[in-house]
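The data below hold one chain only, encoded as structure tokens and taken in the form predicted on its own.
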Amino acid sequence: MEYRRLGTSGLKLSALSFGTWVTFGRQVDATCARALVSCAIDHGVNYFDSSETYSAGMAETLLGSALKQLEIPRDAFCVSSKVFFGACSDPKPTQRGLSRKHVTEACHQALKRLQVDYLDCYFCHRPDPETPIAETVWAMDTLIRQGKVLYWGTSEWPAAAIREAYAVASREHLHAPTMEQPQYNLLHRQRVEAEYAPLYDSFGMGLTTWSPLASGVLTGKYARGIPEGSRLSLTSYKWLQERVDMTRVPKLLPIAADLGLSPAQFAIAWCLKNPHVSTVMLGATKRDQLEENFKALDMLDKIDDAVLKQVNVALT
């Protein structure tokens, strides 16, 4: 496993990490969760990501139980949660958003579900137009000073809002965000490569990217329709079908084949080539999926400048 600094911080995360979105609590039960976490640890993964809203908190509960049962020393792994959407299907006004109250309550609830004393990383899952950014920055700073959070960041925030958060932190001498968690893959590049470009050098921001396979589309498995039991077949995730452009995938498959890579390995390795990416989060429901995807780390040398140019041509 390769380990990369989280932006300009001193925290080193495994280049490939493990996330629980969609899978834990929906497609993965406690037994399978423990097997997947065990597999990830065997491959050197030291960072595990979840959120209050994933399966209404059940994803965090399953992840926390797996880590506890596997008896992984707390100083040997990093775990994150995210706050915004709430952990229930019909949240009251104080059970969602980025107010000081919800940011604080959600942190305490995540600690309990994950069975840990502190969160290594805590993300604002989306921007909250109804809460002043300054209030959220103060809330995160308080949690850090209390020792309940080590690093805080944003997820899918526009660059202007991230700049404002840094400005507040600088002006008030508070802990600034360390990282952003955006979607990043071959089909979804603009925000990471263009919108955020000025932020990396200005603030030393790291990226913990999600959906390297575009919800499975980049594996090529949807070329002939949507298989039963797949992520895009889930009723609650029908919105994914509307957001993912499948028409460009056939142009990428020959490039992967020429390199001797599976489509999934190619897509993951491509994400890892971006120097601003601190870690690429993988998701899986089966151990063999995870095993195959970890091999992408050994294929980085195959993704050279010529291949990157091929990709850009294929996607234009």
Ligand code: NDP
The other form holds:
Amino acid sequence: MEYRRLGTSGLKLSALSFGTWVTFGRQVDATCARALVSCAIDHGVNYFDSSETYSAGMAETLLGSALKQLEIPRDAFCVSSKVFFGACSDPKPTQRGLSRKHVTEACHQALKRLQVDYLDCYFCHRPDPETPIAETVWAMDTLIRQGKVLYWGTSEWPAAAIREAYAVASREHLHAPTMEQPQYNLLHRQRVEAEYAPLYDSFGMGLTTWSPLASGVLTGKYARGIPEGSRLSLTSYKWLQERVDMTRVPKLLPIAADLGLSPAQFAIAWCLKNPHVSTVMLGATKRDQLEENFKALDMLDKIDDAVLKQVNVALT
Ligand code: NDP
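Given the form predicted on its own, state the structure of the form predicted together with the named molecule.
Below is the entire complex, every chain and molecule, led by the chain shown above.
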């Protein structure tokens, strides 16, 4: 495993990390969750991601139990949660958003579900137009000073909102955001590569990126329909089928094959080649998937400048 600094902070995260969206509490039960976390730990993963909203809090519960049962020392792993959407299907006005109240309550609930005394990373899962950014920055700063959170960040915030958060923190001498959590994969690049480009040097912003396989689409497994039990077969995730552009995937498959990589390994290695990426967060429902995906780390040298150019041409 390779370990990368989270932006310019001193926190070193495994270049490949493991998340719990859709899977934990929905496709994956407690036994399977423990096996997947154990597999990740065996491969050197030290960072695990969740959110209040994943399976209405159940993902955090399963992740916390797995880490506890595996007796991983608290100083050897990092865990993150995210706040915004709420942890129930019909949240009351105070049970969602980025108000001081909900940011504080959601943190306390995440600590309980994850069975930890502090969150290493805590993200504002989306921007909240109904809460002043200054209120959220103050709330995050308070949690950090209370020792309940170590680093805070944003997820899918426009660059202008991130700039405003930094400006508030700088003006008020508060802890500034350390990282962003954006989608980043071969089919979804604009925000990380263009919109955020000035923020890396200006603020030392790190990235914990999500959906390296575009929910599995970049494995090529959807080329001949939707396999039973796969993410896109889940009725509650039908909306994903419309969001992900599958038409460009066939153009990428021959490039991966020429390099002797599986499509999944190629897609993950491609994400890792971006030096602004602190960690690529993987998702998996099966141990075999993780075993295959971790091999991407050994293949980075195969993705040279010529291959990167070939990808750009194929995708235009
Ligand atoms: P991916 O794009 O890598 O999708 C993971 C899914 O793809 C797996 O659950 C599995 O689904 C399938 N898959 C993975 N590997 C293989 C393989 N080798 N062969 C075939 N199928 C494979 O990542 P996620 O979308 O899960 O995102 C990773 C993490 O990022 C999440 O768990 C979450 O923690 C975070 N995230 C954050 C978001 C945010 O807004 N901040 C949004 C989304 C995710 P299946 O077996 O069901 O087909």
